[in-house]
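Next up: just one chain, as structure tokens, the form predicted on its own.
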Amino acid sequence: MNRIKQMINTREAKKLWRNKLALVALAIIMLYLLAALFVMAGGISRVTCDTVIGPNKMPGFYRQDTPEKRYENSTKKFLTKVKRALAAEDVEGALSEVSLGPFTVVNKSPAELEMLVAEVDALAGELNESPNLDIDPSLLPKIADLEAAEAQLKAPLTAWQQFVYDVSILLGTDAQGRSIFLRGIYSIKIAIQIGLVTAIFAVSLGAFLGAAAGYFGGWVDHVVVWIYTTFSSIPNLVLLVVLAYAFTNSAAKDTLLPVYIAFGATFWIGTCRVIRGETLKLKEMEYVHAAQTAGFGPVHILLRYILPNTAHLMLINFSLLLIAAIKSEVILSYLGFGVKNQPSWGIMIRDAGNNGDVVGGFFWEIGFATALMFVLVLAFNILSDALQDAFDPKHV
């Protein structure tokens, strides 16, 4: 802790604070962390992300869809649910269960609702006579009438409900009618969570084993080198597939535990090598020899003199490993081996590809997920370079 305090007050730290680009990157990272904390506090739940809130593939920034799509949106989903409820035996009970995101059925009698449905059907029937609404601009006013008639079936929203809904559809909806914006923001928590857990575990384990190997040498060094050489020969993807099968029949099969174990088992290797090399140099320093002469034990010397003087390397490796974990999670989730049953950037990119979004020119989902990942990784890369320039003796 004292070493970290010293680092904050050193000339190198002042050099870091003068790096405006690094400060901008740090501010961006803080925004991502705040978003992750907001999700963890229950601001956006997994259920909310999976809730259908509107038509499929609604464009973002409140752009109007094509006439054909507008016609389809007004004659499906909510209207279909209302018709099904009106045909049920318990009409009142069925109507109370009809919802589409924040929208529920307006408080009217079944007879009044049937009249509204008939009005929508009549307008839809007139529009259905057109072979292609996209090339018939004269029918645009009638499409607006159809949308207005369908909107009468929905209960009006409160000001807060309307605000939440507007935010939810800011970037449109995916192929299932779920909010792209909410799913992307929720995925920040998954990325930060996996990155932090992996980086903390990898840096802690790698620093301890590397320092022990470098300081004690002999059989300790041989064992540590053999362990990280063996684990470095196992690709992350292969290890994750094996772990996925290992957890198939367990309660952890749909959790992030297999990802943590797969990343944690291999990501510590780079830190271990760096800290081992630095320890080999530090143990020959005069202050370490002085501590040995004074009668301090090896554990005390490691904790008091060796590891604190490798804090700058641990900090740099922490930032680099966090980036690597986030990118690896996206790749593995895209391939179907990472995150399960909850939103993540890799899953969003995969779903966009599977649903033909890119081929159809619908870039909202894949674009938002890619942009969020790109900005976060870029910010960490800039911060990592700034940390290395400021604290790594080879760069100072």
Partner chain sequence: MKQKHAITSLLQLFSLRFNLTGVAALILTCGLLGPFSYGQSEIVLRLPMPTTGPNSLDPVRGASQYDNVAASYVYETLLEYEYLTRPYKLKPCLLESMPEVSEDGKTFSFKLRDDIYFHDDPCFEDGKGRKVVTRDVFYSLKRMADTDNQPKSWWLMQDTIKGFDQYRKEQNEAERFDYDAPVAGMVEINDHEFQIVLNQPFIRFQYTLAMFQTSVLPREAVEHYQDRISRHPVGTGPFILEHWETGLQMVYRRNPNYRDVRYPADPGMKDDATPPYQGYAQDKALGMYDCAGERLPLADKVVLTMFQKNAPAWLKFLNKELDYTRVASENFSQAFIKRKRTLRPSFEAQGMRVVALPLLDMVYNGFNMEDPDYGGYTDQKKWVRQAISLAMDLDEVNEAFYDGINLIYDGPIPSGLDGHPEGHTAAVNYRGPNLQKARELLKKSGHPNGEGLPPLVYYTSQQAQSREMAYMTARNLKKIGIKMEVNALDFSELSEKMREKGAPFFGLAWGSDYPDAENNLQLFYGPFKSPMSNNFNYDRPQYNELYEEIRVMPASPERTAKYVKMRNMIIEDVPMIGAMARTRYYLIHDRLKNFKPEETFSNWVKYLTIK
Given for the second form:
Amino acid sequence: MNRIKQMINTREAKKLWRNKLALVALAIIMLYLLAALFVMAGGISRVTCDTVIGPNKMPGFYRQDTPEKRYENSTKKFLTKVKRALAAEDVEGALSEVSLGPFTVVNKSPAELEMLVAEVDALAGELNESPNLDIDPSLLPKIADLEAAEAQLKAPLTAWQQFVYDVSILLGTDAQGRSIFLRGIYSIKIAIQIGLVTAIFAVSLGAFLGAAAGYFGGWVDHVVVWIYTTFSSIPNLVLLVVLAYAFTNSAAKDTLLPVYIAFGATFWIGTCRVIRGETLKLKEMEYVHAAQTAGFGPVHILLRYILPNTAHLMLINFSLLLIAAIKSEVILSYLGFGVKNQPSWGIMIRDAGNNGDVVGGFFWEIGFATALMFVLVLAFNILSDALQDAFDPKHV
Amino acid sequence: MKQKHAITSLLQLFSLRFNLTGVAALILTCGLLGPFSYGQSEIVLRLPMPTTGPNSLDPVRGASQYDNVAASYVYETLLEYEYLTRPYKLKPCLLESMPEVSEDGKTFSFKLRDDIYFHDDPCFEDGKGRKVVTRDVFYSLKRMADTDNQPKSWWLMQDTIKGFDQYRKEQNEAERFDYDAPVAGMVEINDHEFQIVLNQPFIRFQYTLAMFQTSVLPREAVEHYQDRISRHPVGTGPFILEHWETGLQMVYRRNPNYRDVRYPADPGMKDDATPPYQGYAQDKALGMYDCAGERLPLADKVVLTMFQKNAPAWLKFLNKELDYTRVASENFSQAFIKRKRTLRPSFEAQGMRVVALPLLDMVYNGFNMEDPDYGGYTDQKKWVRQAISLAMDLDEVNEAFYDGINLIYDGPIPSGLDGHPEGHTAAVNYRGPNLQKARELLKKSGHPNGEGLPPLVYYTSQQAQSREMAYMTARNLKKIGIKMEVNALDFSELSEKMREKGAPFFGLAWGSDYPDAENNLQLFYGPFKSPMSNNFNYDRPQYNELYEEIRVMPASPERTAKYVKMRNMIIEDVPMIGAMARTRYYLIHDRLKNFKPEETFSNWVKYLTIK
Amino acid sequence: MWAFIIRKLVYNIPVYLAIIFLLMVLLRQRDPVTGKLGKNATQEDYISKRKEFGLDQPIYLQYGVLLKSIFTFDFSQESWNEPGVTVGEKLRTAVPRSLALTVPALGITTVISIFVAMLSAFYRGRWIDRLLVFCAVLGMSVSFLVYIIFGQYFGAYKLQQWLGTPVFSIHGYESGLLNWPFFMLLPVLISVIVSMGYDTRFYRAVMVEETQADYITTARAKGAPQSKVMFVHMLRNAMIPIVTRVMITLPFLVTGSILLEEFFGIPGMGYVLLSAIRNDDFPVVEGFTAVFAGLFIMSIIATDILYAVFDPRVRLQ
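Moving from the form predicted on its own, what structure would you give for the form predicted together with its partner chain?
Following is the full complex, with the preceding chain placed first.
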């Protein structure tokens, strides 16, 4: 602990604090961490992300859709559900079960509802005559009427519900009608979780093995070098994919465990190399020799004198691995080997690709996922640059 | 130190000479080169193929639809379907006329055409394709029995031809598989006449003869190419495989020695002014008979490109680099006004046209009838399954995952076949959502609100879409108090689960092999239980009896009545919930002529041309 | 020198054996058989298929068979997914295509990024340096996937719509030098843009170290023209790290780029490998990794030798 305190008070650390850009980056990262904590605390659950809240591929910033889509939205989904409920044997019961996102059926008698539905149907019937609503601006008021008529079927939202709904559709909906905004924010948690877990695991494993190899030399060194040469001789992406694929039918297939293991197994190598090199240098330092002559055991020396002095390298590697993990997650998920069952940026980009978003000119989902990821990775890049500048300026 | 200098000066040269005009020139050149790389003089079809394409062109090894498409360019079968006629009608292909069937329906007499030659190929003595004879037909059928060929198609022949099963057993146990050994049911009369004798008068048999698995190929080629026969087809078909880039592209060239086959002639209206077949007027209006009487194949070259993803195929089609494309559901709203299912004006203006094709297919959820909790034939068990069926919402699935373009129908018989319910709805059905009735049935079965029922374990494939569909089902079942656990497996594990009867509830799909409901009804025949095709392990004696009757009955109102009876049994017992049939939308550029797509048979590329 | 090489080779043999074993064990977590049987397959079909693939044998025997074929350079084993095609054929056709993509990409990236890095290092700390470094960081922060998706959409599809003539291929591949720009230039450009950030930063760091060296100061003091200082003095002395980095990258040229090849339909090594993994085509994955690992180990050894050649302080003992 003392060592770390010392580290914070060094000239290098002060240099870091003076780097304005790095501080901004740090603030952004804190913001992301807060968002991740908010999600973890239950702010956005997996179920919320998967809930259909409205029509599919709705544009963001509350922009109006094309007339055809607006017609479609007002005559499908909610209206269909209401009609089906009205045709059921136990109408009241069926009506109480109708829901679409936060919307439920307005508290009216079935007869009144029938009338409202008839009104919507009449308007829809008129509009349906037109072969193409998109090129007929004279019908726009009618479409607005239709939307208003359909809105009468829905029970009014409370102020809080309205606020939540407005936030949810801030960036539109995806191909299934789920909130892009909520899914993107939820993915922050996934990214941070994967980043932290794999970076902590890889750095501690790499540092431990690297320090041991460097300090003991001999056969320990040989074994460690042998292991990491083996792992690095398999192309990285092949190893990742094969590792992730090996789990496809195990009990853990739907968790993040395969991703952790795949990343953990490949990412520790870099850290291990660096720490081993540093340890070889530190081993020859006078204070280490002094500790040896004082009769301290090797474990004590490693933990007290060597590892703490490589802390800055670990820190730099840690932030580099975080970036690598976040970026690799996206690619792995995209290929179908990564995150499953829950949203992640990779999944969102994949969905946008598979659901014809880009091809059809709908950039909300891919745009938001990319932007979130870009800002986080940029912040980490700037931070790790600053760390490197401060603690390890000679590093190549 | 000298080497160092060399590298340095090289780099120096590079960095100084590298400038922007160079890049611009490069881009310009490829802009010019791009269009030049395509020939103009001959008729070239550029067609897409979804997925990575076929694995093997060996007819007995092929199984998937893509194997079928790729093989049907080069190979031919004894019978084929008439191109434009609907409902489907068989006609002779390698035969001079339709086979003569004996009184008892068991003996088929065939007469091969006299003008059929195999492709010219080095496997023949002088490199010239030889005439097709009876022995080739028998040889090709016998290859389906040889396990060394790893045939995927034996099930078509199982228990069909007299003595064939025994032949298969004997020859596979013998040291060497003897193709010359006789089979009781294969009688050679002379080089181009032969008879096939069946165990029972199976109706299915004639359809089998139009399936690509029974394509005719020469023994010389198999012996010459051995395993490589799957990459190097030698057939009798209209095209010859010129180049195959695995997973990417297949190039076919016209077979110069193809026999004189003509484009079907215009049948004209019948005497009583009724059309000769369904959709005749439309075909006529579309100019499908403009090429009547022209010699096939109409195109000189076919380039089949494989696409693992939809996006590039779609973009290439929009840029006119493909002649047609299937419209994937994700691109549907971009091209169509969904409300009317009509093409958007911007697409029409570019001369594109739509062809909609309802598929003979069945997307369903099935129960394992041997499962202790959810299987079984007692009323209580039946009510539970009916309740589950009533809780499902196929319309919602259709809306959410297929843009609402699928067809939902009751029972296992797809639209367009005998026995399909009128209006796609059976009189008695358990189609959801009807939560009240579902709850009532659950109560009646002694499980009010799902009490006492263990979680229902559902197995489906690992694709994102199947997974999402499963979650939707789970949400719906929760409403009546039944907990459903979703297990998404990859295809091989899922098949394994089916084989060992390990899945209480599962989501699968079945595409018909031939246009007869018998193909779907056999999925519920007791003796075909897992590990064979009956994944439901449905086994009801009455049903089995009916199946044994219908499989030897020719089409007739009595047979249709039996189909309906069987269908209703399935609906009542609920071994499966569903079903849903996909509709395929094709978009074509107006240069492509005579395009009437079909997925039950695939040898129609010979009729296509570009104008 | 030869003793050094042989010693290194012997040292790496266990590494090689371990790679093959690791991969084999990982692959065999899956069942490759069922997917390759048709519909209505029986248990007998399943068993006979397993036997045909040799999966019924104990793992050490399978390992032995595999090692034997690798060490005798025998790549005649057939692909499981495409009967009739040997692993050797697949490698022979796929590797040149990957090289046609990766070699130009590496060449262009290296040349441009060294140039940019020199500029940056030369003006260290001034606005041009800051701008270049920031651009590199910006470029590094965008996902590879996004570059590809938008590259394909705008670079190939939209460009063609605007110009009315195809400039770059959207998807597909044809061999031949004249076809190269049409099918490969866009993926190469995307690859260059993606790796520019990393390379520029690396080379800048190398150059910065060199600018602080005494000889540069001396050269400048002597009044040597700036361009000469940059290109002759600085670059020459930065050669060792540059060559090392390029050397280390060489084996990866063979693996191609899985994502680029998959998106643009280029049947190179990445494409073949990914579909082999997806289709449980074990012989292809194993054969390919064996070749790659061999190249990788070779390049490590070669790098060591190069060090010794360029830097007289390192000795080949």
